[in-house]
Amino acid sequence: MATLRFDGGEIPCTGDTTVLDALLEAEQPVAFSCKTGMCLTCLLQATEGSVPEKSQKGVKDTLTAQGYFLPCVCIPEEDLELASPNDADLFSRAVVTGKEMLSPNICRIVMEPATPLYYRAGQFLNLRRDDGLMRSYSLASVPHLDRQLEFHIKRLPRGKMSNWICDELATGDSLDIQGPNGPCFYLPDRKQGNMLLIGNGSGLAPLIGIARDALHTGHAGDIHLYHGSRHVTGTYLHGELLELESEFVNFHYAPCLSRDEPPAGYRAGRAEVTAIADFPDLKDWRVYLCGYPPMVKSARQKSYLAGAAMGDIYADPFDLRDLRTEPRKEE
């Protein structure tokens, strides 16, 4: 058993309970989301003691050399003293410059850091607001193509934050940014191979980035973009698709929807799906996943299963808390 001592108490964590999980048992207010160690919004620091090496993985080596480690993904082998982290750590500001909708369940907010932000196309940020609510959202924008910060955020119908910034958020109004995060971006090294990227949702705002970035940057391969929807209306951005299209005879762009008779130009049936009909031979490709939780693990799969190596598919595999005790319906 290891003993946390935490904002004056001590904690006893035992078996194979998580340091996060212990905290939370004592009813600490500590921070945390997706409970899978991605989404990096329950850091801790350890002043005194040691934390298992898995615990850091994916936190900056900047801030492992402070002790930041993961909580909900660490089971502590020896005491631990913990500490909240120092916002001058973790955190810079930004201002919202731009916000309107995409469509009746997307908002488009555009922001511009306080501090230069480097990043790659596809990674993510957390988001928090003033009174400390906190979400993580994918990036929309490309570093060396749009000088601010986009997002495309989902309005979900239990979600305090999304609904707050589609309701409330204004023009002006600063918030704290964290990160980036996440391995779901472009890699430039195989620029002759082709890439898959299949999303629903907001899960398009990534996907676009890593298209734009790839295309941007001299991709020779083909880059086939399936974005798949219940509705026609869930499918925004579509024009600004057709046109990338359009300039770019390397980028191949499929609307689909589930529900709703396709109009001309869309397909019908779920995005993976349709994309693996298309493609039942993956070997050496890149796939790129985004969107609705369990469209992201069927899609894994089948991808796999149509010769994709393991390594080459990437995707955002967390889910938010306010989801998981009621099934998100998918757009």
Second form
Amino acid sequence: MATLRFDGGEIPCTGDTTVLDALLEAEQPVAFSCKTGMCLTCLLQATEGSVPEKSQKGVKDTLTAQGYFLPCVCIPEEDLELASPNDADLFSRAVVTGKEMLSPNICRIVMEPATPLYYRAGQFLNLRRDDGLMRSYSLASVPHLDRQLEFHIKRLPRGKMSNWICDELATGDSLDIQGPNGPCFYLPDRKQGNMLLIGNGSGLAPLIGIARDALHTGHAGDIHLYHGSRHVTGTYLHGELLELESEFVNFHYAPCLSRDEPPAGYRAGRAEVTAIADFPDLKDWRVYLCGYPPMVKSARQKSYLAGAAMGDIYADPFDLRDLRTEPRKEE
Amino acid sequence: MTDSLFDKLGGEPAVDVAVDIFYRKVLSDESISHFFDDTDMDEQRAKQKSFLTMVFGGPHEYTGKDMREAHAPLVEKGLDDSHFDAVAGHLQATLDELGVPEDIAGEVMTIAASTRDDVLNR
Ligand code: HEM
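Moving from the form predicted on its own, what structure would you give for the form predicted in complex with its partner chain?
So here's everything in the complex, that chain up top.
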């Protein structure tokens, strides 16, 4: 058993309980979201005691050096003294410089960070509203091509943040940003290799970033992008992607519709099913999967069975927490 | 000095090659894939590496009790002899695909068979 010291109190953490669960059980007001070590919402600082290496996976080294770790995947091996994150360590400001609806449910926002942000296309940031509400959104921009940060926000049925962004956020408003986070980005070491990018909904955002990053840095292998949507209106970058296809001979775009009858140029069926049917042998390919978690899970398994090495599959299952029926503790 | 079974099979690099062959077979077999259908595929694959290291006679610290505990939740979900036989079949097929000589493959299959009662919690 380990003892957690937090905010003046002592909290026991027994057996396989994670630090996050122990804190929540003790009714501490800590923020969290995915609970799988992905989103970085629950970051805390261990000011005394050391945490298992696994709980610092995906955390920037400047932060791990200060004891930052992910409580949701930390089963402590010794007593820990915990501190809430220091805002200045994690957050900076960014101002909204552009906003437009790309489809009835997807909104593009463009932001200018107060201090330049070093990131890789495909990574995600956490956006925080002034009342503390925070959600993860993938970057659609590419650092060496776009001056500003771009996000595609999909309106979710009960999504507090997404509805607020779509309906109320305005040009000139500021938000806190934290990041960049996530391992889903282009790696320039295998220029000849083929890449398969599969996304649905706004999972397209990181993928278009990754594709443009690769194409503009001279990737020579083929890049196949499959975007899945139920309806034609959901293929919200159709024009831009067709243009990219005519600009680069090694870029191939396949919009896939799982509900609507496909018009000319579209494919019928789900993106991941269509993609793997087209490319049943993915040996030596790199595969990027972004979007709705069940799609990502199924596509991951299919890609692996089609011969992709596990280490060559980069998955970013979107954490659609707003769809949960359970109310969040801290809201 | 004679090589151990694990050395004869090629040690850890052999496990690395075998695990993808084996895990793909298991995931493609609908009679057992649901046991392995974890959200965290990396972790599942790592566990299958432990499985192969063990039956390849490699270094491990699993006891019979550990085997019982690791598979107890699966037994609760209905794990029985038919599933065990299916896994053993995929193990044999993996060894065949790797071209492991029959006598060495036989040793591997003997280790696997010896764990049946623990795996099935009997
Ligand atoms: C042939 C004899 C078998 C041996 C020697 C064996 C060995 C192992 C080992 C060493 C582990 C890793 C345990 C850990 O580190 O937590 C493991 C896990 C696992 N085994 Fe087996 N196994 C056998 C049969 C089976 C069978 C028949 C099934 C199901 C059809 C099965 C399904 C699993 C699963 C799903 C896990 C992962 C459990 C988890 O997620 O914690 N195994 N096995």
